[in-house]
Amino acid sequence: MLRYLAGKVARAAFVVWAAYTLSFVLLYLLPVNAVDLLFNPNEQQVITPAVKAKIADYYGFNKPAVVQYFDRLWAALHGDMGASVQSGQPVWAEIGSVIWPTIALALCALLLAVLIAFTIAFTASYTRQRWLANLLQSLPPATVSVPVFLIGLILIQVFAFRLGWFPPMGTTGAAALVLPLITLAIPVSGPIAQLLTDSFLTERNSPYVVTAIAKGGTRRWVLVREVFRNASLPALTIAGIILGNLLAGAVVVETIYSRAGLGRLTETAVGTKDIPIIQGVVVVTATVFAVANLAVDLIYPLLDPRLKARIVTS
């Protein structure tokens, strides 16, 4: 078990290191002057070579690439990702000031997406109406195929402008969270619902389900008490994809609804070429991916005794 744990932790650490290294190569070692990326292209003509030389010396751009990499990596290991080019504030301070609204939005959207997915999967497996089951099974691919920005624009037009139920933008108040929450949850619920539906339909025909029904269990009781646990295990394996959709969707959603958060910070950093902030966001995103998949790898053996037995015997 310790060897299994050590291997999973090492893989998570490798993912974060690889994300940091790739982002360093793409952001700092492209065949373009890194100093030029710090300025608006329209202002390049008014920046003197002396000023550029001072900036290159301040950020270490005039050092060899290998020295730059290990200097920045060593600083990052000690919690220093540098400072924002635009504000001068430490990267972690900039990210920490906006990340909590994004975390709240992502967690609420994940809970809503799981609820939507479970409702679709359970109803499609429980109903005896074939047309309804086919309709519900066609919903997950449809939710994935619709762009997030289109969902957001439709919700704003209907529920904000026409009905006036919710504000079209803003961060404060529970009402301002409703439309962004639904916008982000709908496409995320698609992959979960697809896996749950397929797993429910597969497990429903298993021998233990037939036996439970033969002993007097109702369809609803068997689906909830017997099928749900086994059918939900495959959904855990796509945790990384789900989180990826949440983080990618947050950038669009926070832009549409003018919400302060990690998505808006990323959009601003890309627009202003704030390289340290961009790299910090990449590292944070990779860390979230790594931690989520590590948690799944550790929880999965607890939910599936067969996997736990294989780990112990190996």
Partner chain sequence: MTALTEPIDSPEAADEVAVARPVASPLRRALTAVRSPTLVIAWLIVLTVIAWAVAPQLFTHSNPLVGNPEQAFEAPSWHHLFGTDQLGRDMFSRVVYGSRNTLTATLYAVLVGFVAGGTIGLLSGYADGTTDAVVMRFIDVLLSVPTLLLAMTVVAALGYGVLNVALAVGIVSIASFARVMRSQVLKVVQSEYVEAARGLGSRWPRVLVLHVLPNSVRSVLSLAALEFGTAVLAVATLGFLGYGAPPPQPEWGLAVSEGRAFLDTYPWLALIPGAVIAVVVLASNRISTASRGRRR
The other form holds:
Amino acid sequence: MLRYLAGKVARAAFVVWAAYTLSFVLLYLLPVNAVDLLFNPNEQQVITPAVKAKIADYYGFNKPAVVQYFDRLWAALHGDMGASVQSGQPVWAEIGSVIWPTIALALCALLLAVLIAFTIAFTASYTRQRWLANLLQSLPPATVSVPVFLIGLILIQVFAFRLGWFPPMGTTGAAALVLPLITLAIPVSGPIAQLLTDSFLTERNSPYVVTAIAKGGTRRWVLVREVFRNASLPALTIAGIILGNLLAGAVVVETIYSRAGLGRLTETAVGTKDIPIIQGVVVVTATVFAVANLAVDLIYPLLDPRLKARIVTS
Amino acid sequence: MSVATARTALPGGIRRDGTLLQISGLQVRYEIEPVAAVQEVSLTVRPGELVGVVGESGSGKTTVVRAALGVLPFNATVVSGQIAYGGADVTHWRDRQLARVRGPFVGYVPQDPATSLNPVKKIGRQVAEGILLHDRRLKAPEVRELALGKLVTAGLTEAERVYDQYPHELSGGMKQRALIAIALASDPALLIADEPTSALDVTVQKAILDHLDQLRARFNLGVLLVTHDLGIATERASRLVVMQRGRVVEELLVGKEAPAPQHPYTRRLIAAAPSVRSARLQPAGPTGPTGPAEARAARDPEAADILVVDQVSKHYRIGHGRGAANFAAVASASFAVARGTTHAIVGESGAGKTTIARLAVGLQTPDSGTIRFEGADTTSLSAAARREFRRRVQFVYQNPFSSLDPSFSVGRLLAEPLQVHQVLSGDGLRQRVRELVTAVRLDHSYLSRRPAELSGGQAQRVAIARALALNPQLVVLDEPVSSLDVSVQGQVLQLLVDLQARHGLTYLFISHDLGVVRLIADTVSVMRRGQVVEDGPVSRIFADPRDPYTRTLIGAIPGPSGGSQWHASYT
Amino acid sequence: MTALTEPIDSPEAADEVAVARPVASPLRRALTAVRSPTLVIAWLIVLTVIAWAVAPQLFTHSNPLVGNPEQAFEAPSWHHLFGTDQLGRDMFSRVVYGSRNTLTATLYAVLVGFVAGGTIGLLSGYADGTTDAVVMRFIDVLLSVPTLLLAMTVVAALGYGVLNVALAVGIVSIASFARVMRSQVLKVVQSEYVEAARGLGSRWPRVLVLHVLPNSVRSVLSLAALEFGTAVLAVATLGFLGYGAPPPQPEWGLAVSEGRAFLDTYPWLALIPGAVIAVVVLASNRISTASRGRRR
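Could you drop in the structure for the form predicted together with its partner chain? We only have the form predicted alone so far.
Below: every chain and molecule of the assembly, starting with the one above.
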């Protein structure tokens, strides 16, 4: 039991460390001239070589790569990820100032997405109308095929410009949250609905369902009381993918709706080559991913007695 | 003890006396399939009667069960005919109506206990639900008491413990008993059992069938028992319904003496059933240069042994870390295989027989003991000698579809061993491949097919042909016919016997089925939990079993004791 | 070597032939495909956009870069199928020519993922436990960063441009290719038919080339079809964010981004190119589903 726990925690820590290392290699070692990246591309001409040399010295770019890496890692372990090139603010402060609207948006969208996914999966496996089942089953692949920005633009065009129900952009107020929320929820619901639909249909055809029907369960009773739990469990395993979709979606959604948030910060940081911020975002998302997967690993055995038994005996 | 009276009234005027199940003129059709899966099927089940439905795969017996329970899949429809429960036509009843009689009137015992229980619910709750669904007035302690009673009735003596266990904590036999408890939860008058023991070991199978029989007598239950095993059906049923390709070909009364089947299919089925035959199969067609095997073995037993397994043990580690345990798959097993004979290893699951087979062909190495092939220790062969060993000893797996590369054609599959050992090429190779496919009685058009385009029996023939390609001396067969239908099983066994006679082959034949062993083997080792408990000539083992376990195994072979007379009258 | 004897005719063996599974001829397979109209339409769509990318001049006579300012903001009509933009450029011709940028980037991306991911997966699945474990932990890390963020990071490191976007999307897809290839290789290596080939005395290189590779690569090919759709989306998204082709050039994602400013008044400028992307991705996903179905 303790071994299982320790193994999972170690794995989560490894993921965060490796994400830090990967982003270091990509962002600090791969570019030909890291110093140039630290400046706004538009200001390149006005900066003298002397200043660049001084900056390079300050950031430690003159030192060997390994020394740079350990210096930065050591600082990062003490909470110092460097400062934004654009604003001069520490990375954590920059990220901390925008992360909450994104978390609110992501959580609401996740809730809506899960609701949509369960509705699709449950209806598709409950209905006796073949056409409805087929239609519902073709929805999840369709939602992941439509670009997020197209969904956003259509919603703005219809509900903001034509009908005027919601503001087309902005961060303030609950009304401004509605369109971004739906835009983000649709693509995120796709993979969840896909997995749940497959899983519901597989479970519905498994032998224990016949046992349950034969002991007198109605179709709805069997679906709710027998199939539901077994079919929902696998959805936890794609928690990482869902998080990734939420964040990737947030980048586009926050850009379209001009909302402040982590996604918008990332988009601006890539646009202005704000390397420390990008690395900060990478580390933050990898941490969220690792913690989410750790949580799933710890919760799953509690929900599935078979897995629990295997862990206890190992 | 619970009395078989209904706690709730049955809807639609269903009666618990008189005919319990009446299927008349049933026709079921699946979408896209050109022919109806079930046509003109009629049968009845009365109280206290066990009716057997026998058929091979594709006979439509499973469809009949599903139709009788009203759980046909979406793409299947009842085209015509009717299904009546206790005198009431339920063919077109809605889900809600049927739900009220499933449990109180009809109970169901499924095929595969491993997957037929909900894995995340405790056993007790699954039984209790079967009670509560039909009587919501009951209070929790009453339900628990009733459910415990059902578990005891189903033969689970430690009901209190089982009540709070999950399915994965029970053995296969216990799971099947738990499923019987669920079927009995609301005191049905009719039980429908779909191959209830085909996934279980023979000794467990016997115990479960005995128990079902007792329940039938005790509660005057009507039982519809569907099985592929003619032995089980003839042993247990009072009436037998034989199905072939969706139709009932014959209905037979089973009494003390042998029934008199009229239909040729029934006669063939009985002839092929291993449990009703007692003699070893004799080769048909020409035999090879050597004489009858038993005579040769008797002449010079020492020199005749081609494979000698001596005090061999093999352990596996289960789990990891501190909880790891050593599990002895094979413990000090010894036996010898005489040249030109068939030696069988028989045992139930976990006996270590597959491990023995893999050790014999060198797919695994023993932890201790020696294995000698033609006098040479196979565990310490040089690279060249190992290659030669691999040429002379061949292996046939249980499932041909997983042991034949799905992307290869039959022709390529048969050519591969010859190419690997560079024995033949060009025209000679093509000629030899044609010989091989002919030898297993397939025609040349099969050479371009892929495994997925073959039936189970055909694929296993290809696997046998591949094993013969290099003219081996010893062929190790791991349950080669256990995934095949009875009649196909008979054909493949006959083929093996014929090939053995023609080429002087030696077989090491692994099986869980003593009936099959009796058909093909000269000598046998009975294994239990990694140890050989008894060995000797097949005739002696059957006539005079010395170990109690061997006696149990022989006693568990389904079929009437007078099987030999039966067989004599049908071939 | 002793010859096996002549055939023995056996009535039972003939009986069994009747229950053999039918042989699927190529013709019958083609007919099954036609029976699914959505699959045919999907192929038509994908082939059309590929034709656009190969020879755009065959499909449109308008210049995608130079427009007639007098014809700015015309609504879709027979003359301008997709309308015209603020500079009077024909949007249909910009979409047709834009397919070259978008699809080239997509193709490179899938190729990078397929070759690099497939090789890593093959070697990892074939290597001993420790090497495999180390490689897979690093693949896990690639998967722990959301794909779009990882692609953006690579773009930030390499700079803007169509090729860099292609490389970024390709690098991101390495992880999933490697995962699928590895699990397939592991499955095949542990299969009985590989064991049987080994048991016959085949050496490893022969087994790898004849048995493992052909049986593993098929599932990776169907993933490639799926990744094609995903890559179109990723390339378009990066283009929409402005990291791809620089402005005067036509590119699908960029076209949506440019049209966005006029969403209120001239919605087709953004929505039509967006719809084209969606239709192409839907079509390639349909093809991918069909190829997975046939494998089963």
